[in-house]
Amino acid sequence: MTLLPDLALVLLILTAAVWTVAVRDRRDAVIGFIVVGLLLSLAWVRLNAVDVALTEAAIGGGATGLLLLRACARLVPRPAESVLPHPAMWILTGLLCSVIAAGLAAIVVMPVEPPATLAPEAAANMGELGLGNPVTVVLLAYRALDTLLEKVVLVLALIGVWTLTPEQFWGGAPASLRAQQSSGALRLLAQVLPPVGVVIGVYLVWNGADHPGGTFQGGTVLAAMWLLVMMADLREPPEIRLHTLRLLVILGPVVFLVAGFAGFWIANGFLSYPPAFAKPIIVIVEAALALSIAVILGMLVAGPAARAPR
């Protein structure tokens, strides 16, 4: 009987990634793409990877679907037929899905044993550095340059989207997200909602370095609660050539950046810690990463400049 639950999930999460790729409606297929990420962070919360559950509800249904919605309303309408792949396409892409459904599954059904894990590894230093999440352990020590990698990336992403701006137009501020019809209840949430989640947002980033959470949700969370200001037109996005707003947007990387070439003086490494202030350091780290991952996620769905500075 404690399978029914699991397997209930399993069909919804099927049945939502199947109608969002069989849809027609590029809105609707956005909307199915969030509802699978929401089923899928209950999927992990379900294999009580909660840190993971997280980002997924944040990333894959949250900031992601935003951003998908952001560009299906910017994009010119086409004939549903002028945009039909090829059936060559349909079938490749059918094998290539096929493929790797086939490994993972063989990967479940038939687990090595005794099965491939660094736990212990990870676990048998966490109390050096005074943090009790192995998760954070991981991302902020032992895999630090992959975190600092996709951090940067972001950047290069949000530099990506700022360079589709209009010449007229550079260091202006994007086009309004304000919903097309206003909504007193949309303004009454935007002005009641936004403490409670900023409160929310850094308390994740702070119980980040000992229980689940973390930058990445934290930092989700604060955009969103921007973005809702945004949306309900108490606030209009602000133009790209400010000073304030760009030293934001690199905040984290450079923090990031100058605790790692510290480590050479410090730890005699890069991106290493000293164990007595290795906490301290990777909660400053996580503070500053997680208000340019903020900024960045709201730039990013706000999109390129569409207004001449002022």
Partner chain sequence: MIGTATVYGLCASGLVAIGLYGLVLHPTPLRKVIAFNLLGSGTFVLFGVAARRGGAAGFLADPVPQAMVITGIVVAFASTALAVALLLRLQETGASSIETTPPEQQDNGAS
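Residue numbers count along the first chain shown, from 1. What we label the rigid core is the largest C-alpha set whose atoms superpose within 1.5 Å from one form to the other. No experiment lies behind these values; they were computed from the predicted model shown. Compared with the form predicted together with the partner chain:
- Comparing the forms between these two forms, the C-alpha position of L104 differs by 2 angstroms or more, with the core used for superposition.
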Given for the second form:
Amino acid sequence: MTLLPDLALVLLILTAAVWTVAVRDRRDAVIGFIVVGLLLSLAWVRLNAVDVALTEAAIGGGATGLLLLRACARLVPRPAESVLPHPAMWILTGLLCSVIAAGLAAIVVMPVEPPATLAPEAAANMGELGLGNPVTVVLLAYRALDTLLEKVVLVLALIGVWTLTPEQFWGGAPASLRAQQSSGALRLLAQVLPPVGVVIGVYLVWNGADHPGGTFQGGTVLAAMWLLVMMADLREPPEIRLHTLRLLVILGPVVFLVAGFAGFWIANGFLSYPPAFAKPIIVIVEAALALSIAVILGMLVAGPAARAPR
Amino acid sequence: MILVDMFTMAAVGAGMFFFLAGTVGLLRFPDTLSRLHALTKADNLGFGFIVLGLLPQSPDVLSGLKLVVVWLLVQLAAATAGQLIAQFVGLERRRDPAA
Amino acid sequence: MMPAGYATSEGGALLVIAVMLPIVGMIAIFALGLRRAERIAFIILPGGLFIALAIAAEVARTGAAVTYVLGGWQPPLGIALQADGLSATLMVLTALILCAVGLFARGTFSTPPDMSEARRPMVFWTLMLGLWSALNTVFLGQDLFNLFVALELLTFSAVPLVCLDGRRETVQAALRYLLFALIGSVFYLLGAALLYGAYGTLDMAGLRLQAHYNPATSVALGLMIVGLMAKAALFPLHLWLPPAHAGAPAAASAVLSALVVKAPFFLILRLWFDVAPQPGNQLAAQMLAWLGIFSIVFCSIIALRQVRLKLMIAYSTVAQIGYLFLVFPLVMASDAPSAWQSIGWTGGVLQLVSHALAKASMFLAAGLIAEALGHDRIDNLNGAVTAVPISVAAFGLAGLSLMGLPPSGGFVAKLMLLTAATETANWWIVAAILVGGILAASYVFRVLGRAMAAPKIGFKTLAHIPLYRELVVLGLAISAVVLGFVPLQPFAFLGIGRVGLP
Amino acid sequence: MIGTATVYGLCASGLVAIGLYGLVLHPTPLRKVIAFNLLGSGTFVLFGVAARRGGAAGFLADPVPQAMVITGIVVAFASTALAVALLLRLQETGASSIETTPPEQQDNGAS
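Having seen the form predicted alone, the form predicted together with the partner chain:
Next comes the full complex, this chain leading.
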């Protein structure tokens, strides 16, 4: 009986997912995907992963959804998207997918005993650092290299998107994000919400050291506020050649790298923190990362430059 | 204590009723504007009642405050979204009066 | 339960620097928008080469793997980097090729003097450095999730390089490449999730100690290998490679073909010999080899039919990657005391290295030929030899290695594979190696025949090619040839630091 | 006895199958990208299941796979952004679908 809500949620997720893939109109597909994202964040809460739930809601549903909706708006309309492929093709693909799903399902219904876990190791080493949120500790201490490299992935993704700038526009600003029809309501929201949003973003980063939350979640909220302001046409996207913009993008990775290399002198090597200062160092790194993430996410949504530099 | 719990149950129950009604309206009403009407009802009344019902249950003032902030933010977002959708519908109608 | 611990060894910090130095350079170029992106790159390039050589020297000196435990957190909770003989070799190879390509690209990707920043130089040099860091992480990583991040780093550096010139078909090729790479990543990650669920660790050494045959392990390894196959462009998942590698600028093509596709193969090798329960699955090994055989024969034939030189070289890459996958049944059937003492394993690694050198040289030579003639249609290459004689010679020398003719690294590699195949009575593999050699000879000689022919009347060289660029190309081709003269002894280096089978 | 984690494990398998199906069969790049995100979500949930089962030592779930999922979600977003930029650029330069092969590559289409 206690499984009933979970079963209902899973059923909803899978229905929304099937709809997302099967529906003809691509805008409907994007909306379906956003719904899946929001339902998934509930699933993450049920999996006792509040940090992931926040990330999924902010990035998986929110930022990705915005990105895809914007793509929809800019793609030329097509009458119908789901051209039915050759029957042999979809039967074969369907079969292959079912086999893979069945294989995965067969494995998940036979859990190993005792469960494989690193939780005891993670718990045993937490004390040294003085942080309360184990996920933050994993991200910024135990597996800091992954997190650092993943920030570099974000910078590279931004460079990759900027590569698609037509030659004559290099250095200019991305296309405006404003809606076709200016809206008083949207403008009001963009004036009222950002102060609150920024507080929430900062709170998420600050709070992330000890409670669910952290750089990604906070950074995404900050990015969302910035995007809102750009969509309401209160600000234009900045030119990609701007030094301030470039410096904000690399601020996080650089602070992280500096903290990492400092470990050679003040602790036991790269990316190790002296126990007495671990918490302040991690919080500073997180704050810098959150700022960079906000700027990178915003610029990734804005896309390549579409106007010549002034 | 019992009284507080009963209040919570009543308020959350009322909230759920409005959500249910709003969802039915969203699914059954014929055109976008009336669907929007149903949706905003659910957002305003349903969500409002649920927050109201949960308020006495919050362990400290901070959590209660958070609940109120959440309610305010949802109101703001719902109002803006409602406005935007309505505006979009108006735009479509002007462009194509038959729709 | 706990695997054998890692301990940071002397010189371990070099590994961190090998991964971080290119990132520092990349960030500096991105942020400072200095007058000349290439200046920063030319500080990083020799530095990185020096670090790679220092790591190799350290491995050779100690006769053991060089290790670094990040932050002092013991795996599987933390992450360790480790260079054994094989990874040190590949890091030196990577550094050499990147330095050569850097020299080659200096002319094409320099910032115009009147601009503070131009698109192509800025993007090219940042991505090149990002790619270097990614490759080093792939070669050093010991944790499957860390390696996932490294693979993503590689994808994000490689894909934009494909569409650097912004033409429609290159954007299309880049998108297709990205989609294939993403499918590959997801399959890899699915496998990693299953392994974590089964063993609670993604550390390779830990998995090696614990892994045994059960459904979860088999499905996980199968998914990961299929995902990596898509990234390594093994038949029939190779469709993305030819347009992508042919569409990129020559300097980028050289790196993509020589190094980027080798990274996923390296990981398959590691999964197979360092993670999977031993002995490996005979059927899977045969299947991989069969896909390799199809790659060799099929794509060599398609290469033969290409109109454009760069597409031909790209198809040749798919064919040559096929050889690498012949290793699995050959090593398993050998009676050598450990996998890396078998002749098949050494042959495979040598094929990887010699192909990297030869293919880098070939793509660069093709780039110079196209620059000089203004096109790269094979049928109109007449007179190339008068315009860029050294490049045509380099193309021919690199071709020797692809065909497997003596004297060349490719010859020794293919001979070793052939010997291993005859010893283990894998006759289909023997046939594939021989047929592949003949087909490679046909497509290389087709190009050479055209390029050596007398120029048509009115033939004009479009651009003057500086001598140093031609010499770089020749240098790479010569190293591919010289590899054939290296005595077998140093190959013991490849086995340093590799754990014996239980 | 089926537990909460198992239910979500089945959900993950379903998402993987649905996403893979869409990724392989949808002809247009945008739909492929959406399907890829579904496939990715399924993979992440699989990590989440391992995490939830691994709850021990005072933690409700194993934090290590959760941290991996957070990293993975960010990487998936970056992939989506790059893919969207590519497909918009592709439209600007004149193609409507990645399935249309330029003439000189026609013969590899057959392979």
